[in-house]
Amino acid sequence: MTDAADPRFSDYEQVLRTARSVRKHLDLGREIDPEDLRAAIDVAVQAPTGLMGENWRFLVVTEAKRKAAIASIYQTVLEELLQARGMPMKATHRALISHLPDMPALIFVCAIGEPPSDQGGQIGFYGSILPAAWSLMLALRGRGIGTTWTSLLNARADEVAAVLALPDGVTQTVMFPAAYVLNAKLKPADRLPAANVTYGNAWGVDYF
């Protein structure tokens, strides 16, 4: 099995590898760089489209304000979510929201236009804006910036567009808090290898 110490481990691999959802071990008292935020979404305008084109809009919010009321509603959808499936809440989950006003920068990836009904338009529609999500992810951890995928406001999207001042016609995909990483120690999870997840020619057959 391949691991971070193979030579032939590449620096992008180690990057895929190791971009976790990080909500503790953030320095909150240092703004992030517009140059690093520049650079890394203009990584990911370069990611793939679908019909929907080049549909993609980046938000930084970074005045107090808007963050704290972001914060609030983000709060709410979660304890609601986490209620009506009778499950407690993790203490990673507590560590974001006492965070969420304090982040110095919570980045909407927005797309402008909006589903269509049908099952095929959605997945052609949001397949032209997710990879650029992820592109913008992957571009921050390799800059030493922490993010969480996080789409919980999606059950609030009027709210949101209210704080944001979003036009009609503009749809929230994901929004990710970001900060500086200080002193957390990023590392592959836990999870299934290829050949548990991977079948061959026919559901069910093994591949590997």
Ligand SMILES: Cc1cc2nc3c(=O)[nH]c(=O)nc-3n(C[C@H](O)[C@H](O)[C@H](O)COP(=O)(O)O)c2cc1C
Contents of the next structure:
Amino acid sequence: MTDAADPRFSDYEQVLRTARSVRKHLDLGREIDPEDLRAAIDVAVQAPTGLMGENWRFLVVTEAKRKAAIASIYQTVLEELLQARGMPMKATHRALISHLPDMPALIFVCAIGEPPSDQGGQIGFYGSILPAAWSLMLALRGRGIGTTWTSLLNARADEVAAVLALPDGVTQTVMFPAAYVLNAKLKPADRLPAANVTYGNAWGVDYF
Ligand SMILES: Cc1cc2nc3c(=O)[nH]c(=O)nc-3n(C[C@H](O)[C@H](O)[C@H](O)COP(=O)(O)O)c2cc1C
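What would the structure be for the form predicted in complex with this ligand, rather than the form predicted alone?
Once more the chain from above appears, this time first in line as the rest of the complex follows.
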């Protein structure tokens, strides 16, 4: 997984710049090495954590029956969402749906506890779990494993909980379909540069 090197950026920054969601060009026939997963999760648990303190739990789903059940829920949610918004399904999303039951692993990032109702509490709650999910995605990418950041399944959290035997009081956040990447060239996305999204001293005032 390489990127056309830009001399402004270090190798470390190149990984960050090319951490794309990968839905195609994946080796579905190759199991994920548990030692790659262990190392990536050991990186993830070094993420910042707030008052909840290490309330992350990672659930790695490899059983065909459970993956098929999750894939079916995912497809239903996505189709309903797109229908409600009158949007067509992109080819990349179709690719993910068709691959989902055959992904070597579906990795769920869960939090023990439930988000409070106030905004500050919610920011603290999700802020204590999502950095670990992002670290996990980056660490997997560093080991040649492509993932997609997905949270659609939360629309049917109860059904997912039943498939995964999640106890009450556990919050699902992100699900990463994971597989080794096959010769995909991961490039930076077309995003607004720093100068367009950064202000200096007061809102709307150019910094750069
Ligand atoms: C909060 C959040 C939820 C997302 N949920 C999904 C999802 O359920 N399924 C999906 O295919 N993409 C989902 N995405 C989008 C992709 O992970 C990805 O960010 C997007 O396709 C842009 O691609 P890129 O990040 O590689 O540039 C989500 C992104 C975010 C930030």
